[in-house]
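Next comes just one chain, in structure tokens: the form predicted alone.
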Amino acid sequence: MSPSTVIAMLLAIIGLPILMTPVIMYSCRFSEKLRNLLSVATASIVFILSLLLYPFVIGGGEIQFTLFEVLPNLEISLRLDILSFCLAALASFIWLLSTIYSINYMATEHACSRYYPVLIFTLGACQGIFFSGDLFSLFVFFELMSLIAYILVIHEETEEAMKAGYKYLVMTIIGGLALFFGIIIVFELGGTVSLGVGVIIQEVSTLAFIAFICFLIGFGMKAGMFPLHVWLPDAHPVAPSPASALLSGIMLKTGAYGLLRVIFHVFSPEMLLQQGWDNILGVLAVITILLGSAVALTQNDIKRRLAYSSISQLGYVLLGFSILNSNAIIGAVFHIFSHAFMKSVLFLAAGAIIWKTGKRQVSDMKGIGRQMPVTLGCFSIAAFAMIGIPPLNGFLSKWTLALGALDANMPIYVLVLLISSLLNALYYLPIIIPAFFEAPGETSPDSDAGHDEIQFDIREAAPAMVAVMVVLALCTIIFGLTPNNIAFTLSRLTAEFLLLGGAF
């Protein structure tokens, strides 16, 4: 594949979405079967050019280049390597199922002439955000996702939405000028902001630890890293569901690509050992972990239990990265793949079951998996992967980390693996088991659903929605059962480019 060949589909894959959000939203006054046909087809797009970048990046392909200089030596650049692939590829995969999903979910929803060009228009920005070939491309791509993405959190225009929006907004600017104050940091010590010029810094100083820290804030809120993690338990709940699933599965990995760009191409992995500043993130971690895992115990929202549950997810992947080996980088990319299959599945789930039902109260679960038995199987799957149980593809990824720590010589972090993966059971199995083996009860108080809605007539989502819950659901399988899975052997490859410095 030529180089300028590569470029084209870079480019396509960008901008397509960015270009076609005018479109989109003037087709809805003809048609809603066009406006749904046009978001599908250009998330289809988007994601077979992603996939066809893999022969590129497989055989060791690296290209940067930049679109236009906006300041000396600052310019808005794209790069491909095989870290931007994997999240680009996921992504796009991830967006194109929640679109289809979004058809018959979002059908008796109000404002989806907004709805569904805000949703491509913010693929666009995160492909944008993966593709970045320095600093402030990055940024801008990030800003434009984050604002963009606000519109998703208020959808529902409730009381309660506006003010998860709210926060999340304000958490938002803090994150954009923490990550604006370092990006300045790095371009007056480095003399660039490029990605692809090796590591930027190369020598230790206050300002240079004052850019680090600007960078775990700036990136830490977006991947609900504690205590950056306040906006979230409140924007997942409230989003449609396709969205939640959009926030946790692709957009809270963002985050986490931001952090790793900033780990090994800002500083470097040896400069964090050397002065300690990994033991920062890696306290963070576990805090992460052992929070969300705790908090989520308490929710009786399905919805906010499976957000707290994200946050925990995500510091599984920040662990991977402050222990900084072959295996935990391995772990923490291959996590990044799990728990968005995972994860998507669990809020497409719930909103199946609040759609048909409109029950999201834990403590209503009774019976639903009597009544909507695929629904709450791909429920169950996710739910054990995330636990952790073998073969799913949840336990290697957490196999994964815990070599990893081991590898470091911190088995204190294969023990809060351990706690963690109990605590997921202890607030997952509390919906399983009563969904499958009680009967329907009288609804909770906080409920919407009503007592004529607990019988045993309820009937499966739309065959669109249950067959996208089918397909993640399959991948966690997938994946798990075949150690050496396209994923796996994905995740590998990114390991050794980033701790090899760009070979593998």
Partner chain sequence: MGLTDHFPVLIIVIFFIAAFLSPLVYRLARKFSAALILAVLTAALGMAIFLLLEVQQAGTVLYHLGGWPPPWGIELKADPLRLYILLVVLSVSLWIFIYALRDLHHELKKRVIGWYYTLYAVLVGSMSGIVLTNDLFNLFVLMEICAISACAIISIKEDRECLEASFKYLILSAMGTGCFLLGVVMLYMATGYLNYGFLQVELAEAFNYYPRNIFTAAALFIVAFGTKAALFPLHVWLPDAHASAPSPSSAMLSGVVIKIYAFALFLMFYEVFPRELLATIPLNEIILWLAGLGTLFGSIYAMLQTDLKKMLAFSSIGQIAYIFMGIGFNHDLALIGGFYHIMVHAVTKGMLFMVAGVIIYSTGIREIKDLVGIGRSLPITMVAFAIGGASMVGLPGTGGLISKWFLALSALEIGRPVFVLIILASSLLNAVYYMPIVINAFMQQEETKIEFKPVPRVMLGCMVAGIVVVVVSGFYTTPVVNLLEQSLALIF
Contents of the next structure:
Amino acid sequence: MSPSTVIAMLLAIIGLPILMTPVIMYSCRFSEKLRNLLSVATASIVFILSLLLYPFVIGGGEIQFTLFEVLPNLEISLRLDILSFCLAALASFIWLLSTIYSINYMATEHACSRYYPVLIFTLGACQGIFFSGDLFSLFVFFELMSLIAYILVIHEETEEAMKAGYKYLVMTIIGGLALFFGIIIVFELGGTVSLGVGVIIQEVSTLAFIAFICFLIGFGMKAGMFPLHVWLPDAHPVAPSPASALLSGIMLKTGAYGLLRVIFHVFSPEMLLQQGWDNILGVLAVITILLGSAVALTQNDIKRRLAYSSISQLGYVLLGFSILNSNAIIGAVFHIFSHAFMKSVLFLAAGAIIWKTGKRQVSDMKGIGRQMPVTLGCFSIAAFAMIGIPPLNGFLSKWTLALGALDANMPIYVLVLLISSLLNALYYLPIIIPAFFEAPGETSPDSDAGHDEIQFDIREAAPAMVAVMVVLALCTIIFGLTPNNIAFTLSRLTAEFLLLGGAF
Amino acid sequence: MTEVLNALLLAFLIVCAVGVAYIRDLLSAVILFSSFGLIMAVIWQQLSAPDVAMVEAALGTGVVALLLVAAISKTERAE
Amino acid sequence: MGLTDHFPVLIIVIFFIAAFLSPLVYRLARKFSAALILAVLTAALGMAIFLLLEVQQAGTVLYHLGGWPPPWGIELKADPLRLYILLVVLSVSLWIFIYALRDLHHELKKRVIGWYYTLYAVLVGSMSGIVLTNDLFNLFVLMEICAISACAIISIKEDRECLEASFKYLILSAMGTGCFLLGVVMLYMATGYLNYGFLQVELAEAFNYYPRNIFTAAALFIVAFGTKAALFPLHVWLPDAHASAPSPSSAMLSGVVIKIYAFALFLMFYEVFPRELLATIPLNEIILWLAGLGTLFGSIYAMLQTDLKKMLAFSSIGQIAYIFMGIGFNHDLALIGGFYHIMVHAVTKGMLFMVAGVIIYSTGIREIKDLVGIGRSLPITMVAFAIGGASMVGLPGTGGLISKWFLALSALEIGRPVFVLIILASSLLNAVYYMPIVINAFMQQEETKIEFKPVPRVMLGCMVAGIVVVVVSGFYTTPVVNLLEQSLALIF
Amino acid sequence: MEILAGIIDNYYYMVAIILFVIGMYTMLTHSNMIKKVIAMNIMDASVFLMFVAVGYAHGSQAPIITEGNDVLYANPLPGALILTGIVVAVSVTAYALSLIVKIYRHYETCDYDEICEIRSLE
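Could the form predicted in complex with the partner chain be shown next, to go alongside the form predicted alone?
The complete assembly is shown below, putting the previous chain first.
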């Protein structure tokens, strides 16, 4: 594939959704079918285009291309390497499935003429983040995505949603300003913010440290890092479920992606390790993991519980970044994949339950597995993957992370991973077990209902929704301990690419 | 001799200015202000700027005082 | 001498001629009076562009009024920087005037509209003069004309708030010009010149003999231009004046007029005073800190307002402080940022006041809390508000980011990261008061139905033009930044 | 002593500054609007006084050229400028007074503090 074709494809991947937004908005006037069709078509074209880049990147291809200069040495540019490919392919895949899921889920909701264009626009902005060739364009797309996603967060327009949305917006702007500060320091110190020049900041200085902290705030805010996670448990649950799946599954990862870029292209891992700046990230990651899991235990609203779980899972990724050796980076990148699949399934399943039964509280979900066995089945698989039961993908990522921690001589991190897994089990199993093994509406455990013949009273969600969940649940299995694990291979290649500075 | 005269005139200027600031009756203040302007015109004459002095006497003192009186007659006299 | 050689003076003079003709034309042939001003604005714009092209090729043009050479004659100077500011002034004025054509009929009595055109022409003419002049006393006269016409386009509405606000403005601006004139006398005492170029040469010499005179003059200039441009503690007149005026006047005053004085202060510091002065005493440091406080307090005050136009007016205090910050850093990157912000803020604030005007035109609402749900009926208007707010906050993709980028970069360059923090903090504060308005306008349903009057196409078109400029200035910066770099290279 | 000598040498300037300060003080502290306008005029006049004093050299004559004698003339430039200045000041005064009359029609008072009070009560 020639570089110009690749660039054209990148432009199409970013531009198509953004250009389609007004078209979709306009099509709402004619028919809902057309609108849905256009949305799904756009998402699938983006997905296919992303996949088509596979042979190029797997052959070690790397492209850095300047679109135009905004200011001297400050440009809007595109970049394709294996890391961006991984994230982009993953994002477009989940996006496609969420869009399909939305068609049924949103059919009964209001203001769909706003929902679909925004959904597709966010896809474009998100792909823009992954294909940005420098920090400035990354920043532009990052803010664009965050601000537009606000409309998804407040979709319900309830008082609660508005409040959560406002919190989200303020945090986004704080994060954006921190990023601005960081980027400008990098520009001042290095004279460029391009990701294609290797390490930008070579020397340690106070300003460099401030920049690091700023990036940590900016991207960590998006990734739900402690203590900047406060917006996340409010914002994710109030969004419509497919949007929550995307918010938790993909948009959180943009923060992690940004940190990865900063660690490897702005600073260098050696520098971080020498200065001990990785410890800051490590400590915050551990707190994030434990806090997220612990608070999730206390939540009764299922989507809030899932949101807190997202916080703790992103903690794994950050932990991987802080350890900074080969296994840990593989684990972290692979966990980005795993968590995207797992959390999307969980949110979509929760959405299906809410859609079908209107139940949001965990305590009301007894026996629901008998009504919606496939949904709950998918939910269970994803939850087991979260807990880290082999042969699911969650196990593989934890295993690799733990290997990385041992390589770095940090057994304490392994302990953290174990504790967190235990906590995961503690908050997922109380959803799953009563759902399958208790009769609906049952209140007192001392009755003899346990001896009843299990009655299946199947009232599943719409077939398209179920199909989406099944596909994603299968992904958690396929990308587990299977011999031909493409996600794991990609993560390995990414880690090699990052640690060896692009020479692989 | 002219030095002394000038010094006296300057002292008068200050007295007039302070008087304008302190007098509560606006019409009296305007009159004081006119005398301020006239003394100013004399000083400028002393400083070899007769053209300015003439303009000040006519405009700065005459017209402005007229305008002020007109304004006071349309509004109120006491501060 | 051909006609083109007289362009520097023609740019100023045609406005005054138009101002005299306008009431006459309004009486005799009402239809053409607006066209007259439009034609004059366009002609001036054309001349300014022509001059800019010429100056870029042949270097700075010095025009001697009446053929009298300086130091006795009045000199006009056309260098790239002044022409840039002039272009901003003229194009923004033209844009606001087109908007005003429809809005004025709503806000003013019919018989005064002809006078409004006159005052508008005088205002623009005097501003062009302030930009182009190279002579201190000429600057004084033009400043007074500018102040009177600015007051007059506020008080022309003749309701009690406007009258009171414009009186306050008049008194404080008289104080400003008084201080300025005293400063001019101090400099004249030390050197015997009033021409900028002669002053700079002579002051470098005189600095050794009369340092106190020159310091006093500098301090007086800061007070004078600070008052006129609403630098933080001297801003008290601005909110009332800008909020109560008819919307096109507000757009003009907030968008253009206050910047002219900031630019004049820049000229004082970089073209009049010798460079050693700024090295000896930290005058720019004073400006810098006042500007820093101004960005914060302007935003904080704006947050407390309940009236939309008042909020916008307070926000101007914060934004003008960015321009002063650019002057205060004494660094070419900061000046690029400051001057870029002159352009960006002129367009943005002009657009925001247009939005306020459209809302008042269409619904009569002035209070922020009544704006809930208005975005559904006035979508383009509120999109313009959202984009304007984003530019004020400095979100990426808008011109506001670029100016902040330069300011922050130069703050780091001279090793003062604390000012980056101030800039960021004020951005956050801006976000806190702009965002809720946008959100409420689009998201919540209004409970009581508001009566809407259809908005004329011209007004909508003006706002759309504003949106385009704000967004384009966030990406396509090369021509302006190149021009600024080139022109600041002449100074640094 | 040196400072005192300096003051005595420059007494025109000193008086001008004193007047400027008196004018500014009156303008900013008095609440009556007509008083403010008068004070504004005093302030302007003081600056003009200073300007004229700058143009005057000790013992110089008015700049009216008479043939034949070689005498010291005062600098004519400040005079020319002040003429403009006076005209500007008068027009500002006229405008301010017309504003005051109009404000008086609306508020029935010339006192700025009272106006602020009325507005805050609304």
